[in-house]
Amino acid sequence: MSEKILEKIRHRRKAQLLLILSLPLAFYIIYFLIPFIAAVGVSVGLILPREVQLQRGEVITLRYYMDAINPIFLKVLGKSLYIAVATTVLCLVLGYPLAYYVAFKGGRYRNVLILLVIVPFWVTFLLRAYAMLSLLSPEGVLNSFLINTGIISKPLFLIYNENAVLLGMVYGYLPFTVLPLYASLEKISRVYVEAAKVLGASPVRAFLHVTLPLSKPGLVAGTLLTFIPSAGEFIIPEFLGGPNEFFVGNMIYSAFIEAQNWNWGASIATIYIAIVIAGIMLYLKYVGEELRI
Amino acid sequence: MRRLGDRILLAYTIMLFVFLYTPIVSMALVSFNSGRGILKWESFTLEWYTKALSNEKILNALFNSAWVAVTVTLLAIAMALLAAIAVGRYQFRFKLALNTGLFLAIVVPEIVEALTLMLFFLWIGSPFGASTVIIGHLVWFPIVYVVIRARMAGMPRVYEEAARVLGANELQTFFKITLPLLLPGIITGGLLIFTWSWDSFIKTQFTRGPGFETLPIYIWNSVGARGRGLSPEVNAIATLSLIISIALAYLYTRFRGR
């Protein structure tokens, strides 16, 4: 009798289970994975083929893949690598001292600070980089203050360089690390600090044996959080960079809306997300953390 | 000595936020400039508002990243508390497998779904339009469904427990004591997934329709390739964008805490 009961109650919670678990899982599948199917599959031709592709019977073809794969295209991705890189390194470097100000030595003002370390990660990205443009351009507002104030007579270059575009990527990727390194620093017990001071080591010693490696969860999340969008960033280079200034993002973005090439897009696009993925394997695996989830 | 260091510290601090508040705080002096060329402060003014205010376009981008954003806000929220409901109080296998797959949807770098999903809306040949974009904010989602399930874990089941024991349904239960228990995350969650929205230029970029203009689309295309349509009248919009969402971030950690 109660095996029955029993029986009667695992179906019904099937059943309900089913019911709420079809609409995002459905929605999720449809819209997020077979989409990255999709792309694979216009990257080797397999959907959206090119009419020269049809004319010569070919149902899948590498073609694609070899056509983006030029001196231009490494030559891209190389820089792209590299600046975002640089804009990790620079953001940890020049965040840690912050987030670390903010979560130990606030003090009464701690309230504060938290609210202007997370506005500018809540202002658009895209708004900022504007921002950031009109404070910068020749007739910007840095260079119209230098000039009322008699300090220079011209109008200083200051965008359409590489400086500028990793100044940009900074200024624009500092809320990301910034914010994952308070929220990992805020966590760590004064305690374990204290310990070591009592112990007999000097301020830096604590710092760098207690509360650095601490700190790794935040170090690891912000490194990702920075590296990961700021390896594709097409709006700052656009706004900052000029004409020279040329990464993967603006590729990408100029395959699929201004070209309209789907083919070739696609695949750039692919080799793109698999080294990037490839990057965050081996960063993981070296710095010997799993994606905690 | 140590006095000393917190001093350099403090300044360091001090200094970086200049750096990061210094670019929007100027953007929106400019905005409130009566000289045309941004070269000059003249006299406080609130030309440039009225001015973008009353422009057909920016009023029709102004509106549709407002009905978008709710739209998106709302079903994210009911597609994530479905999701959060099945993950917290359901056994099955795949659990871990759709935990981690939904939180892929936020690491994913915002370009490379929205050129997925364009191939995709290519694909199966759907116009392009508010719907297109709708679907490819909702993607997002699972950032709702973290903060939930963050809150549903803290959340002790001996509520729902006595509500059922006392002789409420399930759908009671739900309405009565699981759903006022989550609002604080519900709320959040929300936030986190409007801003997204009203934010997002790249997902839009991809996914919407010839006609159809947010607002970052409409910033994106006045300042043109490489940024040569500076004006106060965008500057003004932007500021305008900008409290929105510092409004956002307030109320944010206003009811993150709870």
Given for the second form:
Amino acid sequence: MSEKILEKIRHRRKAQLLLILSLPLAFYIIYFLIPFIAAVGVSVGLILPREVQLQRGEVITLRYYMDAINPIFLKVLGKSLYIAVATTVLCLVLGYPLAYYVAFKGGRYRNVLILLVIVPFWVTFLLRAYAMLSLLSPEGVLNSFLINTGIISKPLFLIYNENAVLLGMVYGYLPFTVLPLYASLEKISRVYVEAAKVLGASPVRAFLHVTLPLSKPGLVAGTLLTFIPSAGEFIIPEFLGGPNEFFVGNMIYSAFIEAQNWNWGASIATIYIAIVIAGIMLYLKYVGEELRI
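Could I have the structure of this protein in the form predicted on its own, to go alongside the form predicted together with the partner chain above?
Single chain only below; no partners, no other molecules.
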């Protein structure tokens, strides 16, 4: 085959790859990159400058970042990151055994079990938050059951606290952990596990030295898919946290909608996104595994 024909094939493959990637790339640029750049511009006053900024003749300023970094924000920041990490850890603890069981023990019911994991996605996140609210409220299903069975005499106050938010987050994001774990575990050949047992490894050692390392891509994907959205969650803290539980998502909403201070809200969002991205990069660096499912 001549060099010209090979060159044409390469160009054709590059054109096909570019065509395939054009739609998701355009979606990424329009709905993430451009809004993010706009938010950074608003946060430094380059876009939508305030009157005080114009009076001082400041084209670009870091004053909004100085306003954002205050003791209240740092406290809310710490709480939000704590809840996101706790949600991720609990989802991994609960999701790994479930994904393991479906992948290795599901048998002919495997597709049905995966369907049950996916079913919550058929309902909007808002309705699921309402469901948790009706379940945990003083007049909800759980309290009614405990009272009717005589376990308690008066309703327990289970909502509008940090534990309710954490429970709601785990309920909402558990499928995001289970699905990539299942996809990774399902690819593991049982031959490797059986070979480890033949060589004298106990079931625990076979799991720790064979199954767990081979499922590492699913762990990485599940961690990222759970931590990233839970870090900026707004709906669940709004419904289950109440007025006393304030998280970064609620603070950003208040800055933009209630206070109408877009510069302050954009600076908070930019700081938080930068912290989350830095944490994810450190995680991927120390995990030492590329994300692949």
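Positions refer to the first chain, counted from 1. Because the structure is a prediction, the values reported are computed rather than measured. In this text, the rigid core denotes the largest set of C-alpha atoms whose superposition between the two forms falls within 1.5 Å.
With a cut-off of 2 Å and the rigid core superposed, residue 30 has a Cα displacement that reaches or exceeds the cut-off between these two forms. With the core held fixed, the Cα of residue 154 is displaced between these two forms by 2 Å or more. Remark: with the core as the superposition reference, the CA shift of residue 143 between these two forms reaches 2 Å or more.
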